[in-house]
Structures are given as C-alpha cells and as structure tokens.
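As structure tokens, one chain now follows by itself in the form predicted on its own.
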Amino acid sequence: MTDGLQRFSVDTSAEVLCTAIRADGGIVISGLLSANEVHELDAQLDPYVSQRQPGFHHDDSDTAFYGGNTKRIQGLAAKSAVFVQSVLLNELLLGIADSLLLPHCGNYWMSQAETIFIGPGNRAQVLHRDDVNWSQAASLGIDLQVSALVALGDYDAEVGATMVIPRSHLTHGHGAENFNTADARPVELQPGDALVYLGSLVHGGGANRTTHRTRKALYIGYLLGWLTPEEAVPQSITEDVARTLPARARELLGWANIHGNAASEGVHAAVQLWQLDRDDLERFNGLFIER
C-alpha cells in the first residue's frame, strides 16, 4: 500500500469498499474490467482518440490543467457499447455511488466521462479537488461526487499515474492550496484496475516522463442529482442512440427527470428536476423517462 490507499478484489462488497473510501478518500479495485473488456473498450474508442488533437483550449491556463499533450474525448455512451455496459452500468460502481451519494439526494447522474490519455512529455497536473466545480455545495461538507479512473493500458509512475494525497478529503474545502505536494503519491494500476475516489480527495495527473509511452485512462464521475454535470451529457445522446440504451443508462445520461431530494412520500417526493413538457414526450417516442 505504498500509495496510501487500500486495494481490493472486484468481488469485494460495495459496503466494504465504501468503508475504506470514507476512511482514505479512495481505493483501488483490481480487475474491475476484464482483459477482454479493456481490449474491446480501447478498440471502440481508438478511432475517436486517433482523430483528436492533444490539448484542450488555446488558453494557457486550460492547456496547463488539461494537458498540452493529453487527449480527452467525451460523449462516450454514443461511441462505445462496452462503456455503457461495463463502466456506466457497472454494478459495483453503482453500488458504491448508491451508498455514498443517495443519502444526500433523491438520485444521481453522470457528471462526466472521458478518456484521459497523457502523452510523452506532458507535465504533471496541478493538484486539485474535483468538487471545486461546485464550490458552494462543497462548503456543505458532504460527498458531492464519486469517480473512477480505469486503466486501459500503461499506468505506472513514470508514464503519469494519478497522484493522490490520501485522507485529504477529511478536510473539505475549495482547493488544494494548503496541502504539501510532496505528500502526493502515484497510484499505479494494471489494465482493468480502477482508482475509485471522492470528489473531495486532492489528486492530479502525474507527469509523463517517457518519450514513447502514453498513460491510458478512462474517467467516469457520478454526481448528486441536484447539481449540474460537468459534461453536457444529454447533448451527445441522439434519439437513435437513446433507443439502444437500457432505461437505467438513459437516466444516468440525463434522458429522465430526477428527484432533487431524498423524500419518498408527501409533497416533497413530487418535486423533481430536469422536467419536460409531457406533450413533448411524443417527440422521443417514450425514450425520455417521465416519472
């Protein structure tokens, strides 16, 4: 446990995993995806990654944070069936999200999913908390988001393994300014392994010190339903794509209204977010889930 996080096999219960996440801010799940799932997922995303130029925006601050030689693509549910079945709907990940997020919301949805392929020479990302996107909510001191980084290839310290400061989530805040970067440790993974962590854990992508290897990761985050996702997820899902997806996937991707509270009865249980005029539902042939 040189990275300060506990490691578990994929057959460990969500209850045990959540206990460790609450204690340390994150865990490693060995073999979350099988070798075949990793191969198929990588193959389905490769055409999009190959076409993507590295970098994010022209602004220097964006480039520094998102990586000048890093390839990020979103809209993964429309690009990969394996992503939907093996990652988005992964029973263990959803079990963890149920336990950590449902106490604070009526339901949750996907905040973002993307590739994070860090190329040779890319500098280390500044340490941060993902919850900074929702800074006012972060001041409440509750868990806003739980995320997973799944290795799809090389994921060692030299190639840019994610750096974490274990137990930094215990001091909730908006940034990582008060933490010593020397306390950050690389979390090395084998293909199919996953780093699962809270949005309040201080972390950042490592520097790729190689000349020829790429750190290949797939990121997914689940977010409280009363907060706005980081990615404009529903915009990447057309009606044709939605028709191929299970109902739970459509819910997680924003093709459904959502309870903004945890009430199960009374007037508060009727208050919902992400509503659509019922007359407009005909446009989607019943694909939009109206509770």
Ligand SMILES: O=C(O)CCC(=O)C(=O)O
Second form
Amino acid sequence: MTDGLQRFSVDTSAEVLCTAIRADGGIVISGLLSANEVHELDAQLDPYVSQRQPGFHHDDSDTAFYGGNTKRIQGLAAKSAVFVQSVLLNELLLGIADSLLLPHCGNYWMSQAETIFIGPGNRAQVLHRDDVNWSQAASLGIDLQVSALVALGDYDAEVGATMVIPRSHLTHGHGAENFNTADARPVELQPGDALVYLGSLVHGGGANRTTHRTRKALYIGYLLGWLTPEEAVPQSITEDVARTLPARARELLGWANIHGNAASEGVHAAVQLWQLDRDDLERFNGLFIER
Ligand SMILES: O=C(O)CCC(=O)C(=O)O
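Could you output the structure for the form predicted in complex with this ligand, given that the previous block was the form predicted on its own?
So here's everything in the complex, that chain up top.
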C-alpha cells in the first residue's frame, strides 16, 4: 500500500515542497538529516531517553493519547546542539514555514519539539489534527502550524510509523470527525527522512506491534506567533543556555518578542506581543531580542 504522499529529495526547493504540502497536506523529504546528524542527535538524546520512564504523567486519557510505552523528551534546545543546528534551524524546514506561515503572522515560533519513541506493544494513537489545540483559530481556514517528524531509527508500519489520511486537510472545518479511519496509511521512513505536514492533516502514531523494536521519531512544530505554543519552551532554557544559542534559535524559542500581525507597518508598538519589562531587557543586554 502506498502512503499517498509525494516524496522529494532534500535538494528540492521550498516552493515546490509547499505546492505539494498544500495539495496533499504532507510530504516526505528523503535524507533531510544525514546519517551522521542522525547518529549524533540520537547519541545526544540517549542519556535522557534512557533515564525516562515511558508514559505520561497526567491521567489515563493523556496516557492513551501520548502513549503508555512512549518516551517523549522535551526541552531539546537545552539538551542537544545538533537539534538546534540541524532541526530547529534547518534551512529547508524554515523555508517551508516561511512560505506557509508568514502570510498569516509577523513571526512564527516553535510550538514544541520532542522525541516520540514508541516502545513495543504501544497502542495506536487516536487519529487527530494537531490544529485541534487552536480549534477556534483553525475555523479561520488558514494554516496555523507546520510540523516535521524526523526518523531517528526504525520507522516501518510494524513498529509504529505515523498513520496519515492524505488530503484530509482539505475537509478541515467541515465537522470534527469528518474522516474515515480506514483511509489512514502508514508513512514508512528511513533514518534521516522527514514527514512534513500541516496541523490540519489527520494523522496519529501507529501501533508498535513488535516485541523488541522502538519507533524513533523527533518531532518539531512551527506555529503562528499569535498562538500559544504547546511547550512552555522559554522555561526550559535558562539564561546560560540562551547565551549559547544563535540569535535565530532564540527568536524561535521565545527569547524575542513577536509581531503577531503580518501587516504591522504604521502600528508597530500596538502589535508587539511577548514583551519584556525594560529593566529585564537591560539585564539581558541583547539576549532577549527586540525586533
Ligand atoms: O508519533 C507520531 O507518529 C505522531 C504523534 C502525534 O501526532 C502526536 O503526538 O500528536
């Protein structure tokens, strides 16, 4: 069974990729990360993954959604320099986010980044659209978020490859459950490949039907700047860590103010969001970026 998404090499232009994303709701980019980047990223995250107990810390419905035998590690910018350079600041991902999101905001930022390591026996996640987090904004019919799931290891149907319903983003806003779960197909990836998809595409983590293999993904989402991210990112980045990060990374991670409005000319002050007190700005001495 094919997954119904188009596949592209990493040297394809963001413009071509966005045309396909708009048509199908998602694409696969082969070799977004090199074998070396995958190896280093996995090695930098491994100490955190090894120590983490699988499962989610809230109630049973959270566990059902986030996975009883799944390891989700966040705060990645403080944990992995390769994550920052190769994923957060990935030029192709940012080119895609520029095209899809900047028409609707002055700046976008990172909503969340996490490992999604699905262990043996973990049940399939319920199919969903990520935009459900911001359902009132989603009813505007604009793109709110674009995300990538990058394979860091096994990513076949048996081990829990992401299930997607191609073109389901086209029916977004026409009722909450207007899709047929039987239409979902696994998107199998090689290490370093990425599934890039809109927040309006119906998808979910697949069941891990193996007894000994783990589905290893790294997730990142970029979100319109006037919406609240899923992860409280700046809280996990201390001032010391922020000092080690490039300016563009700090902008994406909430160490900068946000222009909510795409057309802010003439009303600059009125559309600045996520502002800091002047004393704090002075204390940070340029670390928190004022645009
Ligand atoms: O792990 C996956 O393949 C998808 C995860 C997902 O959609 C989610 O956790 O919201």
